[in-house]
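First, one chain by itself: the form predicted alone, in structure tokens.
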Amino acid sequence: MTPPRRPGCALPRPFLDSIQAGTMATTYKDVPMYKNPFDLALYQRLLWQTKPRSLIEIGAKFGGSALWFADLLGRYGIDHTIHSIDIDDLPRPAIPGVTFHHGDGRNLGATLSPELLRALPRPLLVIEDADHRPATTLAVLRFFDAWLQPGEYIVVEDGIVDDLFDADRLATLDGGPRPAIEAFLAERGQDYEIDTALCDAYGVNMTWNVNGFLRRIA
């Protein structure tokens, strides 16, 4: 079972607001990504030790990130395939390698059927970076539940947000991803373990993904 940690970041609400601006400004080939300086650099550690040849997105946007992932992976000589899933229709660049899907992180079995699942190249990363809200999470994180190999990451973006977040605007995304992952693990934390050398690299928790890191271990 994964023991307690501290629920929030590190760093103070100043730093994070400032951060968060940069954040929000931030693209790749002229392409909105969101990412912040600490998780671009984690991620570059997470794909290099794991080397994925399937990553799942959930939550698409405007295509940066899996831009960015493709990129990336291939940078590494990494033969690879990315499926980036988001419910909104949006205009996203044709990237090699990368498909886009529309599809709801609530109902995702609508959208990866078995068969594609069964057939993806392995190890596998799952990123959940859909709508921030406890309900989705919750669901991205059991469906994946089944499909997850002993040493494969599913990481849950944004659990900064109940630290960026005054109490009025957290309340309009159900209280954030947070407490999905505390309820996952409550059901499932015997096979899963929060990755504290990720987590932690730069501080506690100095990651937009609070606790979010999480490695399957049986």
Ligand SMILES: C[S@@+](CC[C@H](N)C(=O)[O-])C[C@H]1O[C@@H](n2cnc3c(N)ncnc32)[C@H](O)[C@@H]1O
The other form holds:
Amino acid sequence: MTPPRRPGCALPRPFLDSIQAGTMATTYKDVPMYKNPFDLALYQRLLWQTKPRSLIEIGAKFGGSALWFADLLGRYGIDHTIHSIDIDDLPRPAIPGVTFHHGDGRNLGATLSPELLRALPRPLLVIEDADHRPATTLAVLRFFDAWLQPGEYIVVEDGIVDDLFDADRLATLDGGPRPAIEAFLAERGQDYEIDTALCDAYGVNMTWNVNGFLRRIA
Ligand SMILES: C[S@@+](CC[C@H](N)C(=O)[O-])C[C@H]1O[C@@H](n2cnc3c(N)ncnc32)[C@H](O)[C@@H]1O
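Cool, the form predicted alone is there; where's the form predicted together with this ligand?
Below is the whole assembly, all chains and molecules, this chain first.
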């Protein structure tokens, strides 16, 4: 059964547009990092709560988010390993503890071997921030379903596109990540829950990761 579709972001459209403009101009230590203030605050909370020893990010771009995650985990005293995967080879900083991989979210088995995954220190946190097309998001969710353990999270970024984009632009993303979250929860929802304490911390879905903070519960 398809789970009920939770509401989208409670922020009115003009604010979404201006926050998105600011997000696309955000840098961390001079490296572009496409995160908005809500999600920077929510990730700080998630990292402190879950203390991940391993973080896998799908969608590295210029490495700004990997750099920020590595710095934050270091400040929290968490011995960490980050694997950040991208289909494009872009210039990225060298960051202790971070390995950038060339890879495709739709074919993660070619990049992340069972040996690598089995050896990862736990807890694991996965962040899906690739092309925001449902086929990619669903492939990433299904891939990590075989690896995530109860208490661990997979975060699907940018379900905000439903609220942010008009119908034509949303169609260029085949509808964005939210249909993939819904399809995945219809398949596997008995073992996952949407963490509404995170999604709704600042108002209903005042996050770009709309209904996207998924916790494995069984
Ligand atoms: C939104 S950006 C990532 C932003 C970065 N995580 C941050 O917060 O600064 C999306 C990235 O996903 C990559 N990408 C697109 N499709 C992909 C795929 N199928 N597999 C892996 N990476 C992909 C793009 O090349 C791009 O660099």
